[in-house]
Every structure is written in C-alpha cells, then in structure tokens.
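Okay, so here's just one chain, in structure tokens, the form predicted alone.
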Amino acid sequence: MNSRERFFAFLEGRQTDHLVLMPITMMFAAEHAGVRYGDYARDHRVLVKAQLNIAEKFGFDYVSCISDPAREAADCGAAIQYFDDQPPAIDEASALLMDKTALARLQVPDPLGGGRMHDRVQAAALFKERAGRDKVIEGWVEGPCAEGADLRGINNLMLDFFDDPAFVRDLFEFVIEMELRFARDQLDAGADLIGVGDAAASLVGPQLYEEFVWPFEKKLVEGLHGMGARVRLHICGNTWPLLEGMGRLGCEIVDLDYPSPMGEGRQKMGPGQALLGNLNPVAILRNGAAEQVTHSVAECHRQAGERFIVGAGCEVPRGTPPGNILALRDYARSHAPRLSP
C-alpha cells in the first residue's frame, strides 16, 4: 500500500497497514535540503525538490505546497518583506487596506498571472509529474480571517467585527472569491487536497467565531467540495473554544494545536472527524528526546482514536532532531486503525 492508497483508504474508511503520517514542513524541509528559505519559498522547484526529500527521507504520506501565507496578499498588491532565510511577512503598518474604502477597487488577481500564487499552482503540477502516483499533494489556501487579516491588517480586522461589521462581510466574501479560484487552478494542476490555514480565527472568541468566521469558511469548504477537493483545516493556536463549530464545516481533516486538547476534540466533533496532531511542536518535537515523542504521540493517538493522522500541533520547526521525526513515523508504521465491526 503506497501513501496515495493508505490515505484515501483512510478518509473512506477502509482499513490500511498504518496509521497517515502527515506533519507540516516548511523551514525543517529547507532545512534538510540546505537550501535557504527565502528561495524555498519564491521559487516552486526548490520548495518542491526540498518536500520531496523530507518525504522520502522520513517516509510522509504526502508533498505540500505550502510555504508561507503571504502569496495571496502579495499578488493583491499588499507589501510584502522578503528575507534570505526566513519566510516572507506581510508588512501590516502599511497594510493594503488600511484605507477600507479601497476593497471597492480591489480585483481578484489571476492566480495564473505569473505571481506568487502563480508559483504554488506551479509547484502543485511539478509535484503531479514527479510524484502523483505516490504520494498525496496538498495545496494551500488562506481562510477568510486569516487572509482579511494579511490585507486590513490584524490589529484594524479586530476593531472591524465591532465596529464595521458589514465591511468586514464584503472583505471575506472577497477571500472566499479569491480562494476558491486559486484552489480550482492549484487543484487542475494536481492537488488532491487543499488545507485552509485560517491562524487569525484563533484569536477571537466563540461568538464573533459563529457570527462572522464560520459562515465564511463554511461557504469556503462547501466551494472546494463542489470542486472535488478533500478539505484539510489548520488554526494555529488556542481553538479549545471553537472546537465544534470548526466540526461542523464538514472538512476531511482538522489539525488540533497543541493547546487544544486531542480528546475535548473528539469530544466535540464526534468519533467520524479525522484529526491530526497535536504535538507540541517545540516543547516536545524540538525539544524533547525521541521517548517523548513517542508517548506524546500514542497519547493524542489515544485520545484521538482510530480516526487519527499522526502529526504535530502546528510547523515542525527548524532544528528539530531527525530523530524525533523518525520517532513519529516509526509510531504510524508500527500501528494501524483499528476498524469497527
């Protein structure tokens, strides 16, 4: 059973030899293939030849696109400050919509245009052509707070939900517009599976959580659905109080961040909801000796239950030991869901 077969058996229910073994990698891949960040993330053939070193070096179940969260904003316009050996960062004192006046004039850029999006569509069909037989090959997107957050600015997006919230409505049905037409070109070149990374939802509570963020992204997963894609959520940090609504949007895969406990997961999006994590990433993954890896590991597995991918809570950081990761494959390849009668 190669990685392509274990995970689409996996999301149908089937049985498999072992547990999915799916930890994102960015500055960890650079990393391992001595290569600086800033070319991993401006330039598809390093990311993509770097992912698939990681891949075949620690035996991941799949290749991503992912890199950074700033292609989207970038080719909107916004800012954008580039280093040689860290990820690229979203300038917000001069965010592109710091004047909201200006959503009314923003066009949705053509994620075929020769930008930055451009490049991850392009990373998604080198993927294709070197390893679509093998193993599973996820696309990116940003969700709707995250995304709004890069072009209004985090600090304006917060005061927005009190005080112009119909702006805030008209700025993510712009995402979920832009989205979804880059997710269509990322998939038509070779994704199987689109994560949405909406970090910034993280930071507002249940409430303005349900009123304004989940419908967005409801409406989101819903689109890349009707397209055929399987659906991966990642929230960075604290969603311990968004855990069932982030349940209820129905996707394939939610990661859990370290500080939202594996079992009120479950708990909350009942025993069908696949889900990865969550290890600490630097506490236990970096940090920790590979005997920690492997108890923390079989106690998210525990908690999760058989539907579970094995995963840390958020990035693998750069200078993590390999042998930590070897400790994480070495926990899928050595167990296997156990399916109900």
Contents of the next structure:
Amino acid sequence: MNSRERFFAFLEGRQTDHLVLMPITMMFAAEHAGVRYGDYARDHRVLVKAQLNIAEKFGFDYVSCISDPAREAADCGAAIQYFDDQPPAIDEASALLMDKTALARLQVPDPLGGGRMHDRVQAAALFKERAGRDKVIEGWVEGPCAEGADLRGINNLMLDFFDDPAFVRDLFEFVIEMELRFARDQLDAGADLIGVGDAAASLVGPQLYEEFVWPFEKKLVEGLHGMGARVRLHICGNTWPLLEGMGRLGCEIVDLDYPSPMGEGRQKMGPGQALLGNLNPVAILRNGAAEQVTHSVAECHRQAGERFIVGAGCEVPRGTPPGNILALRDYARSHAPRLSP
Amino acid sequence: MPRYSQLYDAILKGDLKTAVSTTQEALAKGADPENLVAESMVPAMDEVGRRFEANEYFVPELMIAARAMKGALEILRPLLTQKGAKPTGRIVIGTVKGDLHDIGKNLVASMLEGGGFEVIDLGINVSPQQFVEAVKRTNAEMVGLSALLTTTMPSMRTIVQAFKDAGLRDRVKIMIGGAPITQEYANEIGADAFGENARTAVTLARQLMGVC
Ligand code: B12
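Moving from the form predicted alone to the form predicted together with its partner chain:
Once more the chain from above appears, this time first in line as the rest of the complex follows.
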C-alpha cells in the first residue's frame, strides 16, 4: 500500500497494512531542509520542498500546506510582523477589527489574488504535481474562533462574547464565508483533506463553545463536506470540556492535544471517530528518549483503540531529535489496525 | 461571608457596571476603601481563581471578572493612595522577549491587583534590560515573568542573570510562569517561585512577601 491507499482505506474502514502516520511539522520541516522559517512561511516552493523532504525522510503519509495562522488575516489587511526564522505574527495591538464597525466594510479576499492565501493554494498545486500519486495532500484553513481572534484581537474577542454577541456571530459568519472560499481553491488545486485549526476555541468553556463556536464550526465542516473534502479538526490546548461537541461535528479526523486524554476522546466521541495524537510535543517528543516516545505512542494507541492515527498533540517542535520521529514511524509501521468483524 | 456582597457578586459575574455603581454607593455610605478591597475584591478574585481551576470558569469568564474588578479598583485607587494605604507589594510583570502571548500574563496581573498588589505591567516582548530598568525605576520587590513558547523560555535565565549583573538579585523575588514552565525549570535557572496559574500566582506572591 502506498500512503494514499493506506489513508483512504483507513478512512473507509478497510484493512490497512499498518497505522497511518500524520504528525504536524512546520518548524521541524524547515529545520531539516536547512531553510529559514520566514522563507518557509512566505514561499510555497520552499514549504513544498521541505515537506516532501520530511515526508520522505520519516515516512509520513501526508504533506501539508500549514505554516502559520496569519495567511487569511494578512490578505484581509491585518498588520503582520515577519521574522527571518520565526513564524509571522499578527500585531494584536493594531488588530484589523479593533474598531468593530470595520467588519461591515471588510471584503472576503480573493484566495487567488496574489496574496498569502494564494501562496498556500499554489503549495497545494505544487504538491499535487510532485507527490499527488503517493502522498495525501492536506490544505489548511483557520476555524471561526481562531480566525475571529486573529482579526479582532484575542483579548477583545473573549470580552465580545459577553458584550456583543451579535458582533461575534457576524464576525464568525464572515470567517466561514472566507474559509470556505479558501478551502474551495485549495481543493481545486489538489488538496485531499482540509485541516481546520481552531486553537483559540480551547480557551472558551463548553457553554460559549456550544452557543457561539460549535454552530460555525459545524457550518464550516458541512460546507467542506459539500465540496467533497475530508476534514481534520485541530484544536490545540486543553479541549477536555469540549470533546463531546467536537465529536458531533462529524469530522473524518479529530486531533487531540496532550492535555486532552485519548481515552476521554474515545469515550465522548464514540468508537467510529478517527482520533489523532496526542503525544506531548515538548516533554516527550522533543525532550524525551526514543523509548519514551514508543511507550507513549503505545499508550495513546491503547486508549484510542483501532480508529487511531499516529501523530503528536500539536506541531513537532524544532530541535526534536530525529530518532524520536523515527520511533513514531517505526511504531506506525509495526502495528496494523485490527478490524472488528 | 464578604461584607459588600453586591460588589463580590458583581465581580464574580463580570458585571462591570454594577461593580462600579455598588463601589460608588458603598463609598457614599461611608465604606472604607481598604475594607472594600480586603473584604469584597480579594475574596471575589480568589473565588474566580478557584472556579477557573475547577473548570467552572474559563478564560472569557476570567477576563470579564478581572475587568469588573479593575473598574472598581480604579475608583478606589486614588482614595487608597490618599489614605497612604500600602499595597501588599509591588511587582513588575511582563511576557519575555520574542513572546507575544499575553492572556495568561494579563490574568495573573489582574489577580495580583485584585489581591492588593501594585502591578507594573510592561506588556509583551520585554527585554531583560527593560525588566531591570523597571525595577530600578519603581523599586518593585518582585518580578513576574511569563513565557508560552519553549523557544522564549531561555530568556528567563538571561533575565535572572541580568538582575545578578545589575546587583539587584538580592532585592527582588522572581516568579515565573506560563504553560511550558515547570518547578524544575524554575529551580534550574534560580528563580524564586513557579506559579501554575493565576490563583497560585497570588498565593506565591504573598508568600514571597511574607504576608500569607
Ligand atoms: C492564544 C494563542 C496564541 C495567540 C496569542 C495572543 C495573545 N494575545 O496572547 C497568537 C495567535 C498570537 C499565538 C501565536 C503563536 N503561538 Co500560540 N497559542 C495560543 C493558545 C491557543 C492559547 C494560549 C493562552 O492564552 N492560554 C490561556 C492562558 C490563560 O493560559 P497561560 O498563558 O498558560 O497562563 C496561565 C498559566 O500558565 C499561568 N501563568 C502565565 N504566565 C504567568 C506568569 C507568572 C509570573 C505566573 C506565576 C504564572 C503565569 O497563569 C495563567 C492563568 O492561569 C496556545 C494553545 C493553547 N490552547 O493552549 C498556543 C501556543 C501557546 N502557541 C504556540 C505557538 C507555537 C505559537 C506560534 C509560534 C504559532 C505559529 N506557529 O504561528 C506564535 C508565536 C507568536 C509569538 N512570537 O509569541 C504553541 C507553543 C508551543 C511551545 N510550547 O513552544 C501553543 C502551545 C500551541 C501549540 N500547541 O502549538 N498564539
């Protein structure tokens, strides 16, 4: 089986030769390609080359267009700081929607308009050309809470939930429209799977999540499914209180970060949900020994059961010893899911 | 039971308007500003911290509670200064160089203010030199450092060293925190304390000041 065959067989519930391996790598990929992260984030050719290199070197089943959460905000006109060897950062002090009335005038940027979103679409296209037969290609969009925070400033958004619920809904509505257009173009260019990153959602409790965030995540997931995409939900941080709702979104894959136990995820989301994760990226992957990695991934696997994809809780950090990622790979390769009859 | 329960409730609910109006009413009725802080504000922020730890409150609830508390404190602060009331302690706080995460740091700052401390917040991306200068300028007894990235954590060590180099290390207590920080790391770099969350930050700060 090649990576694509393995991935699609797994999603369809058919037998695979071994476990699927899909850890998120960005800074780690740049490090191994010997390129500066500023270039990785700004030039799709650099990103694609580094991703293909890392996927080859460590036997990943996929390559990804993810680099930083600032692409959409940048094209909307937000102030972004760029660094030579760090991810671009959004300048919250001058957030685009510091003045809420600016939302009414904000236009969805054209994902093919030559900006940072376009660069990601081009990454998807280049992946398709270079590895479309073998590797799964992952596009990426931000979720409502994360992108809403990027546009409005996260400190403001947290207060808006109470001060101006109507604004939050309008903002999330705008975000979903933008992300669906962005996803459409990545899918057309060759993406098989769309990752939805909604990091800031882990800061709100179950009540605000259900009331504000979930309905828009659901709308996004349904829109993506309508385009034929498979969806991977990635909320970093502690999502323990949100697990049940996350399961109800109907994503093909749900990532769990290390503070949210796999066993809890399984219990709250049912036996059918494919779960990915959730090694502690820093304590285990970067700072641990290879045997610890093997031991921890085995524990994740045990808790998650058969609908399990090998990966870390979040991005593999820069400086992670290659031997630890090889240990992940070897675990994936030496275990095959047992299909229940 | 807190004496000014309306203020206490308003802070817990994050109701800024009521927090401000009940503070004004209490003062008009002759309430002692120090009592308002000690008997309503501090217990309210304590309870907010407890609910956060117990997963009953989350970041947004914490933030509106802190805002309500600050609204009341703004009215009280000039009166406290007038009366010559001393803050529990003075602390310079900031997120270290290269790091832009400030939600946790802001919450710690608010809780400390709610706990009766005077807080000098230097914001994000703060250099070792800025920390040292702020301590010189304000005579703060404590420094709080926040870092959320493993790549910016090492800056904490540099800051501890900068205080040594400036000959101020004996005069300030250094407390550190942020998601990747551990007690072991605090020991390793020679910080005085590690705080896991905003509530423990206040307890620790009180201990460091010897006023628990
Ligand atoms: C919000 C957020 C952002 C926002 C920050 C906005 C802001 N104004 O703060 C934005 C979008 C800008 C951002 C950017 C980035 N982020 Co970020 N971010 C987060 C997120 C989602 C939440 C952090 C947070 O606010 N937590 C809530 C607060 C309340 O918790 P806290 O900060 O830990 O604080 C508590 C305690 O630690 C303690 N505490 C904190 N400080 C102090 C200080 C003292 C003195 C004491 C005693 C206690 C104390 O008390 C607090 C209250 O209880 C986390 C993931 C997650 N869900 O946890 C990632 C996360 C922190 N980010 C991460 C990364 C990698 C980045 C980026 C590099 C992303 C990228 N690839 O583009 C950039 C870096 C930008 C920079 N140079 O700083 C990683 C860090 C990994 C690592 N360990 O190094 C995380 C963990 C996500 C992940 N899993 O990968 N991020």
